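One chain follows as structure tokens, the form predicted on its own.
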Amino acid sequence: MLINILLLILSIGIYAKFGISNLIYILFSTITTYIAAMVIERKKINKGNALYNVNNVNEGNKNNETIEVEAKNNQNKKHRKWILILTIAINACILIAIKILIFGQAKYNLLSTTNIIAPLGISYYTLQVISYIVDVYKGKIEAEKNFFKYLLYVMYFPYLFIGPITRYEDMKKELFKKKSIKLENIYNGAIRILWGLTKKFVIAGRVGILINTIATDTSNYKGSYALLAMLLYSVQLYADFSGGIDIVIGGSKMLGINLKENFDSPYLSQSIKEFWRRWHIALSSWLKDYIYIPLGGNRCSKIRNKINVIITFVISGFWHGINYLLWGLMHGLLVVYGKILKTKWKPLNILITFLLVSVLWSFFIWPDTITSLQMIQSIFTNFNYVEMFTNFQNLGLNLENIIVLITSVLALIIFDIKKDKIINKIKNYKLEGKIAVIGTLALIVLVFGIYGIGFNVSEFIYSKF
């Protein structure tokens, strides 16, 4: 199809444009994961034979051919198994690696003549090849016998560098069907666009301004000011990342491509657990797959199971960077643990899981681990809330745009917990309603975005991951 022509070329020569290194990172994990992937399935044990070998068996008939036939399908079982480990520690290691070496040069300033910088996309596309050979492995979908097909899953660019982490097996039913261009699929897509750049600008643009002049001067600014860049944080990022992704799936929209939700309003979550099911529904969902489950998930004794949790989400720190292991495992803790911290009273049980999920983005707003439980610990030392609160204009923003964010947090809060019904609302708008939605956004962002100056998309918080 041209459209799937079109946007393999603009895959590439976007990726392409952030470096040739950028290019053949991703090419070799692509080429190996494709190979690897053909040969497992040509491996595969015939279902002929098979059934061939089970009536000899009844029959008490064991002969030569049937123990040939045997021998070769556990033969290739075992090649299969070893193509599979062999394909997923290449991989796996190159981005490990990479994750090693940024944290010991910003650590320990090891190899500092030369600059470290994570391939864009790395972290994303390598769970995704992952998930690919792993499910091909399974027999859960059948390998991609065209290179360009595959290769176009793997570079989708509008998810390349910020997710969500996707399925081969959906993809290719939205990538390769026949596609075309309706008017109501670029409204929706454009309402989508620009939600997510109001998200992105009028909201984490000004929150960042905050959580930066706090977090920058770390000898001034700590207990209340602490706590309060914590619980922004927690603002800016949800703003950050699920705006990106709201423009990931907008753009997909208006060509056609219906992408999964990332997202389910996260900060109304009454636990930990439940915080993970909505937050980075793509990560947990890959993690729960092809991390916990395979590990034993809740297969085995109670302890085993708590292990397995926690081992988990150490590994989820992990993705995001050696910086944040601590970070994983402390959510891992609050997931095995968190029934004890559970009210009979929904709006606490929100506030109590909001107040955790914020103190523990601290480990993402400072730059190191001592630093952030510093900071933490500040927070039940130094109570300077009456100073913090007299001085909350010299923290970056001026009353005006205090009011802006104030009002469009709010906006974001009720939106969240009306989410179904005001999208049904505006889907169901005719054609005026919609432009006129289309151009109330626009003005917003046009008129109360915060700019730098230019736009990139690696002034996305997760596109750093």
Contents of the next structure:
Amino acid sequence: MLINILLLILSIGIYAKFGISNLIYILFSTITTYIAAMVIERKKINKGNALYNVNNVNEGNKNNETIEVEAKNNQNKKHRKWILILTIAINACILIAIKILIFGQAKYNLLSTTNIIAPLGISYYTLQVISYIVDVYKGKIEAEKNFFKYLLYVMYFPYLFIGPITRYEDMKKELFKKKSIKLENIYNGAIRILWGLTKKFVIAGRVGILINTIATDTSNYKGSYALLAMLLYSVQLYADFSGGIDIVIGGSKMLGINLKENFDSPYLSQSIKEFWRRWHIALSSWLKDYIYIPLGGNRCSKIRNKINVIITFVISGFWHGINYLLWGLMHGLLVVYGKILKTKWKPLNILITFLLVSVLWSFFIWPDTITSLQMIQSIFTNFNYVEMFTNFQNLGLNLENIIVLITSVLALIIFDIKKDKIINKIKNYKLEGKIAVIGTLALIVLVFGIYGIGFNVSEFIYSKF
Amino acid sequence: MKYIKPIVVIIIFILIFIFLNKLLSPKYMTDLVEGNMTYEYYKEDKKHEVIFIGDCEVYANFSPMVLYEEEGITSYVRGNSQQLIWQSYYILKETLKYETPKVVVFNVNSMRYSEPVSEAYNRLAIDKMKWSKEKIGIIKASMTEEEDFLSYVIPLLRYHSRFDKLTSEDFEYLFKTKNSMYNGFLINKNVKPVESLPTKRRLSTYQFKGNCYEYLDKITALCRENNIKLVLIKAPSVYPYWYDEYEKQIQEYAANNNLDYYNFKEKVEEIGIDYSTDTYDGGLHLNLNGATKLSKYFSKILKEKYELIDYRNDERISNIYEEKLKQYIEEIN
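Form predicted on its own done; form predicted in complex with the partner chain now:
Everything in the complex follows now, all chains and molecules, and the chain you saw is the first one.
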């Protein structure tokens, strides 16, 4: 209880620190969905009466009162539906409007006098509140009566910047269970946080230097450089995003709160379809449950199913921003028609999937769709790999740093391949072994991390979505 | 017994952490020796009658060895590259914990700067300062927006990226240091005559800022409380950065506070400074020749006006200074 009060105060404080307007937005979403869920729940209580009266009807006792209740229930059903639609629409519209305004400002200099900044975590908490209201409507969960409990679910600060997107059903069990501080959780949480920091600062930070050099000078760096940037961005985004999630999961673990995994070695996927089961799992599963299935999922014709998949991915692209619509569409098409690329050789499938994912990340590297397409095109028209290899050391990293980068990426690959084995081994370590792991990771981050003056350590790539 | 192994592991990691902090911190032994200026003072025999505080215009222009040789004055230059006025205050405050000089000479050039200027200069002045209330104060007063206090406590946070720049110096001077200065004076024998000067910039205001006066008041009060004579100086420089409006404000301040003020810019001919031979950077600072001339000139003033003792007659002190002087003469010739 005390931990939760502290967590709530801390969360509100952090939101407020980033600007009071953040608080207004998130409180609006929280209050509207809280009230809507309560109303939906109350209207649902009459459903019980309806059942009772329906039974009476069946028994042939249909009277005026029953007809009235029936009519009332039909009306309630309609009301519930409208409340749901209205609540979703209001919250989704805010998110959509912000995405459009941000795009408009960047592309057409709209509202040039005002700097439009998305409220902190809006992409994440909007999906959370929508999932909550839908789940209450469907009767999957009961509406939370305690406003502050619901507020903590929405505002829980560890997932403030980059998610993961959680469901109330899961978080209720974790947040409001009886928690006690256990040493075991502290060690394991600390290891997870430090592993995340290693990925973020040692790998993503270093790769970021190379990508910045290449991406900011499209006239000189194209062809093989563009491909290099795409491959490196795959590494950077994964290390940065999954590193951030490791920090969130590790921090929560220390508090005794278990969050679901958001990544499952995604670059070992053998198809784009599999990739989306292993990458940003929380978003994929949200899109599946709240977009794909309501659209009809796979319980429809094959063509309709394919359209449903593509629509879902386009929405996923939109969630990232208007610039990413094409990216979403391409992923949708690759999920639907990806089978034709599959071979019998597993490593080749992994390689093809990695290359496809990397090339499509180009929409995230360059500031607009046209430049991204030009960069993809340049791979085929102006490859010039000899120059890229000879010039590699002038891209911002010296030999020592390149060695650190290669070593740490290899460590990440080995970890992803042998993840379960390594985690189990560390879990079984005695106290001194765990302290040694913590100490080693801490020293690696401290010495080889890219941080300090000129680097914003709290900035994660996925926090901008 | 259960916790012995974990404790041993923790101790090993703490030792590695301390070692890495030392290894990766710059040593300032052969390159950027200015970073060692603050530290060299701690190794000194602390009995100085004159303490200089200020920026490069003191450590490049005043040689305590010449002051001793000429008039038997014991002195130390507690200067730093671009030492800002709040840094001068904290450096003086720290100095007074070790000794109480008769005279403190403060170069007023830093009155021009009212805000922290550069992280690099802060590091040169503060990194090697011993931990004390004064160090905490100097850090807080000096930090630029991009800096954080913690990186002064844990140097590894600032210097971790030096892992690829380590040289033999970092290992050789891991646990020892060598002196690069003579009582805080940095010898520079190079000659670069004045050829062209930067144009005089017009400023929006020539008024010294309130916080600069605040620290000047603090320095004045500190000296008064400790019965120290505070002497304000402006070192010579041909660069057009010291405006008449500045001069007037300092003269007024000195008069109002009953302080002596010497502007050596106006005494260049009397001192005998020749900017074709006496500067190492085209007129901004003096070289060894120029510093020797200025120090000789100032030693007379100090001796006559402030009743300083001639320590050439003190056996213990003269032994220390004669030894240093021998090395100094060897180095300058």
